[in-house]
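Starting off, we have a lone chain in the form predicted alone, written out as C-alpha cells.
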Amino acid sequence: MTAAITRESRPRILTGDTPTGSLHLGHWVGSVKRRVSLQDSHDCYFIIANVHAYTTRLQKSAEIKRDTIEIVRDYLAMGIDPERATIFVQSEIPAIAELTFLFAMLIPFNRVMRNPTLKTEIELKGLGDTYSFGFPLYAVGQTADILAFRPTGVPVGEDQVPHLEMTREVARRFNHIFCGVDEHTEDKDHVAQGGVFPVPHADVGEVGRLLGVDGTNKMSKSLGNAIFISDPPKEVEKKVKKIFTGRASATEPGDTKNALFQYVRTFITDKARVAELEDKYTRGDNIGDGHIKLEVAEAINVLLAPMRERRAAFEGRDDLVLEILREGTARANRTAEATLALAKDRMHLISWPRSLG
C-alpha cells in the first residue's frame, strides 16, 4: 500500500508504442531510455496501442497479438520494471474508446487531416485514398490514450510531437467548455483552475530522430533500415557496415553531419574519443569509415548485451508476459475509469459507477 501511494503521488507520464514488430535503437534513444530513467521519479504508464495497429494491419490480427507480446519482452529487456511502472494493453481499457468518441466532438475533421504525422504516414505507407475511416480516427484515439491517464508529460520521439499538440488542444478545449477554465490560462495552471485534464508537455528523448542504416530515413522496421534490440552481435555488425556516407577514402575530409557520426555521438560513451574521431574525420587523417563502423558496432553491442540477457529470461514464456500485462491493465483501468467519471460528470452525462472486475 505504501509503495502504491508513493507512486501515485509522483508526477505522471504516459507514452507507449503501436505493436508493429520488435523495438529498435531508434525507440531506445528517442523515448524508451528516457522512460527507464523516469521510473523512480514519476508514476509511469506505458501503453501497448494494439487497437491502433488494426488501422493498417486489419487482416493480420494474429501478428498484432504476437507483436504485442514481443514489445513487452523488449520493454523488460530495456529495463522497464513492472514493479515500478504500469505496462498495459489498449484494447482492455474501455474508457479509452469512450473518451475517443467524446473527444471527436471537440476536433474539427479538417484539423485531424492537417496533422503532419498523419499525412506522412499516408504517404510512406502508400495508402492513397484507400485508408479506412479508422486511420484518421486513430489520431483522435491517441488523445484519449494520453488524457485517460491525465499525465503531465509524454516522452516521445520527435515525429510524435504533432500528435501530442492535438492532445494539448483537446485538453484546453475540454477544460474551457466543460470546466470553465479561461481560454487564456497558461497550460501549467489548467488543473489548478478547475480543469479535469493537465495540458501535457512533450518530453523528447536525447536523439529525437535516429537515422536508419540507409543513412537517409528515420530508423523504421517498415523501411528495412533498423537495428533491433533483439539483434545478435554479428547482425548488428552487419547492419552498421551498411551505413552510407558517400565518402570515397580514408584521406578524404569528411562531413561529420552524416548518419555514421550521429551513431558515433549517440552510442560511443567516451566523449574524448568522439571528439578525436570527429577531428580526424574532418581532416581526412587516415581514418576510414570501416574502422569507425567497427567502433560503433562494438559500442552498440555493449549497450545491447544486458538487454539480450534480460530478454532471454522471457523467451518462450508468454504466460509471464501476459500476467504482467494483466496486472498492469487492471491498474490502468482503475485510473482511466476515474478519469472517465470526472469527464462524464463535467459533461453532464448521466452515469453510474461501474466495476471492470
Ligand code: ATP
Second form
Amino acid sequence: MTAAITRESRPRILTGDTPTGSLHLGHWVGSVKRRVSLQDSHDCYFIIANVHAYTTRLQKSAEIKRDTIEIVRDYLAMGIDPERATIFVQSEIPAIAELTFLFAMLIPFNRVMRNPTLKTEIELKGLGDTYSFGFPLYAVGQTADILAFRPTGVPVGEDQVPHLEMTREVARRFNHIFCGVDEHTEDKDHVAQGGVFPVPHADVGEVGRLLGVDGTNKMSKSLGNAIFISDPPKEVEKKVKKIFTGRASATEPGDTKNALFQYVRTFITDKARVAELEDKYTRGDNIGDGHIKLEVAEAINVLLAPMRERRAAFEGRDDLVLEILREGTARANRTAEATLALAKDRMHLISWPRSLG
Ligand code: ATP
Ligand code: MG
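Now that you have shown the form predicted alone, what about the form predicted together with the named molecule?
Now the full complex is given, and it begins with the chain already shown.
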C-alpha cells in the first residue's frame, strides 16, 4: 500500500515579495510563474515581507499595508491558489524575528556590508549614508525568512542570488557549530548528517532579470519603470511604447540584445515569429520599433487577460484577501515554531513549549 502524498511530505519551497508596490512582469517571469507551476508538487510558502518594507518606506506605513493586500491580490490573479500554497505575512511570525537575532551572530558584519545586492540597492534608491541600521539587517532577516521554513529551493530573480548565498552560509554554519555537521559535508547531505537546516538552492526563473521600460535598469517596483500585473491594456501599450532603443529608422540595423528584444523573446510565444523579427531587425529590413512595440504590447495583454479576470473576484474584497492571509499565517506559524524549537534546542537555549493562536 502506498502512503498518501500529503502536502507536508513534499519538498518545500519558500519565496516572497516586499510590499514596496504591487507586482510587475519582472516578478512573473523571475519567480511567480515558477511558483505557480510548483504548487502541485511542492509544499509552497509565500511570504509578504512587510517588515522589510520599512527599510525604505518608514514614512509611508499606510502604503505598506495597502501594498501587502495588493500583492496578495496579485498572487491570486497570477494563479497562486491558497488551497495549495501558504501565503502569509512576515510581521505575524515571531519565530522569524527571533531567528534574525540569532542568525545575526553567525554572519560577520563586513560580510553583510559586502553583499552586492545591498550595495546596488543603496545606490539605485539613492540611500547614500542615511540608511537605517535596519537596512543591512534586512539581509540577515531574509536568511531567517527562508530558513524558518527549512526549504530546499527558493524561486527568485537573479538579483536575489547573493542574498541566498548568505542564507546558504548561515545554514552551513549553524549545522556545523550546533549540530556537529562536518565542515566538508556536501550541501545536499547536511540534513542527513544531522543538520537542522537544508542548504537551499536558488531556483532562478526563465528570465532572471527583466529590464524595465527605461531600457537600462532591472524592472523594479521602486524605480518607476515597471509594467504592473494590474495595469489596464491601454496603460500596457503606453508603457511599452516608452522602451528606449536609440534606433533612428526602420531601415537601420538594430541590436537584438536591447530591452525591446528581451520583451520580444519573453512575451511573444510564437517562436517562429520571434526568429523572423530578430532576423529583420538585425538586417534593418524595414521593420520599425513602433510596430514591434505594438506586437509586444499585444502579447503582454494576452498574458495578462486571464489574470485580470481572476483578479476581478477579489477587487474591493479586502475581507476575503485578509482571511486568506490570516489562514496562511496560522499555518506558517506552526511550521516556523517547529523550526525555532529545533534551533533553540541545538543552541542550548532554555525554552518551554509554546503555541501561537
Ligand atoms: P524593490 O524595488 O522594492 O526592490 P522589486 O521590484 O525588486 O522591488 P522585490 O520584492 O525586491 O521586487 O523582488 C521580489 C522577487 O521578484 C525576487 O525574487 C526578485 O528577484 C524578483 N524580481 C523582481 N524584479 C525582477 C525582474 N525585473 N526580473 C526578474 N525577477 C525580478
Ligand atoms: Mg528588489
